[in-house]
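What follows is one chain in structure tokens, specifically the form predicted on its own.
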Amino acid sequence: MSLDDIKADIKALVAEKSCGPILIRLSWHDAGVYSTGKLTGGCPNAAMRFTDAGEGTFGANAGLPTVALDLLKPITDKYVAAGTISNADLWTLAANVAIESMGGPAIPTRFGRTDAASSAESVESQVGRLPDGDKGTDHLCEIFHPKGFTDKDIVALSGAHTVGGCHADRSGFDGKWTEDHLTFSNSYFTEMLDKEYADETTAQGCPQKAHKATGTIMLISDLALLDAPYRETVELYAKDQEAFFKDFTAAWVKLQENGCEGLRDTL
């Protein structure tokens, strides 16, 4: 079993069930925990598989250990347990595979990420680590400054929501950022700043922002971007698909390899 066979069921697997943006919020979700500063610990190590306690149980992970890993799982029986990779590896090649495989740019993937044994491994709280949808530009300094990102960076993470969208039975939040939200593409800047968008609130009582001829959204992060110091790298990105392409692959890289040691190019 090679590194090309896991790849190629990765491909079949998103090619099926339409799956690339929720293995995408895996892997941003197990790695993104990471912090330092007033935070410090966290890294991608697959903690979630455990929901009796820890980040299984996380508001903001809502889903992921049910549906996500429901998903992978025929991938995860065959390969992990055989001991070819590890969990923690798995989630963030998945998520590589499914950027590419969606149209995005090709992100080189690091293998070598040790899985947690129990949900004891787990960071102490979703607080302060993972970002909140109803925030404005401070909460988004807040989160990404300690973990190594400029404000480049936030705009290019950002972008990631140029697929998939938002459930209301896990978020409270409801609809999809992009009208073509199932190609990785430089949509969620030109969207953003082409469309004019509406407050409204969802059933379950959380503010965001809608587009009403097509039903798009964005919440008050999303739309946090087009104030300074963000706009300017926004505007670059509607207009150069390439250069978001490029540093959206310079961050997550770091994003998937924060508080990882030793990791090797070769499965």
The other form holds:
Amino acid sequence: MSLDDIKADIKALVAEKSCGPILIRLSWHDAGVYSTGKLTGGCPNAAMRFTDAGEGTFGANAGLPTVALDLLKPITDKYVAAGTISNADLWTLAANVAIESMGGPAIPTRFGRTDAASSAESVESQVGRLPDGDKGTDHLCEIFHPKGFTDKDIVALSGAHTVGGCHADRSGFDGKWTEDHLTFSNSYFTEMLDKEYADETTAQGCPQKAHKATGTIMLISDLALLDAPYRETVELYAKDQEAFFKDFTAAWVKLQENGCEGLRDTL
Ligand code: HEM
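Return the structure block for the form predicted together with protoporphyrin IX containing FE (HEM); the form predicted on its own was the one displayed.
Okay, now the whole complex, with that chain kicking things off.
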């Protein structure tokens, strides 16, 4: 069983189930708990597999241990059970195959992440590690700077919201960011700049911004990117998709490798 076999199976899954966006969110939340400073640890280790405690129970991860892992189960059963790849590496690879399958950049994947053996290897809490959608620029800085990201990186990474959407039964927010939510492009930035958004509260009581004519949404944290110090990068990526893809790739690989040691280029 080779790397090409795993990639082909992920590509087929993404095409069949249109599940690229949730696979990207799975990798982001596995790796995104990493922090330095007051908080430490949190390298990607697939701790969300355990739902007795820890990351598998975090509200911010709603839908990942259930929907995302159910979707991946046939591939997990085939390759992780056989010892070909770890769960944490599979989640990383799945996101990267999804991004490219949806028209985004080809992302290099390195391997060697070790899986958590139980929920005891989870980080203690999502607080200060994963971002809230109803907060603004200060919050984005507080969450992303201790992970080693610049303000430009924050804009590039947020551009992943060009695909997928919010689900009322998961986050309480509701709707898709872009009109072509299964294509990985710079449309998150072009739409954000072109559209007028109005305040809206979802049935779950969550505040968000809606574009009435097309039904797309933005979170408060998304539209915070229209303020300093982020706005000029939004304008750059709206004009230049290649610049977005290049900066996204660099920030995303850093995210997926944060806290990992001894990664290798081959499986
Ligand atoms: C900047 C702060 C961020 C906030 C506040 C945020 C918040 C959210 C929320 C509330 C959802 C909806 C979850 C649901 O209801 O299903 C979501 C989905 C998503 N997020 Fe983010 N996110 C952020 C950054 C990121 C980053 C850095 C990435 C990846 C690089 C990312 C990728 C995604 C994707 C692809 C989805 C769609 C999932 C789906 O369609 O099932 N987000 N995000």
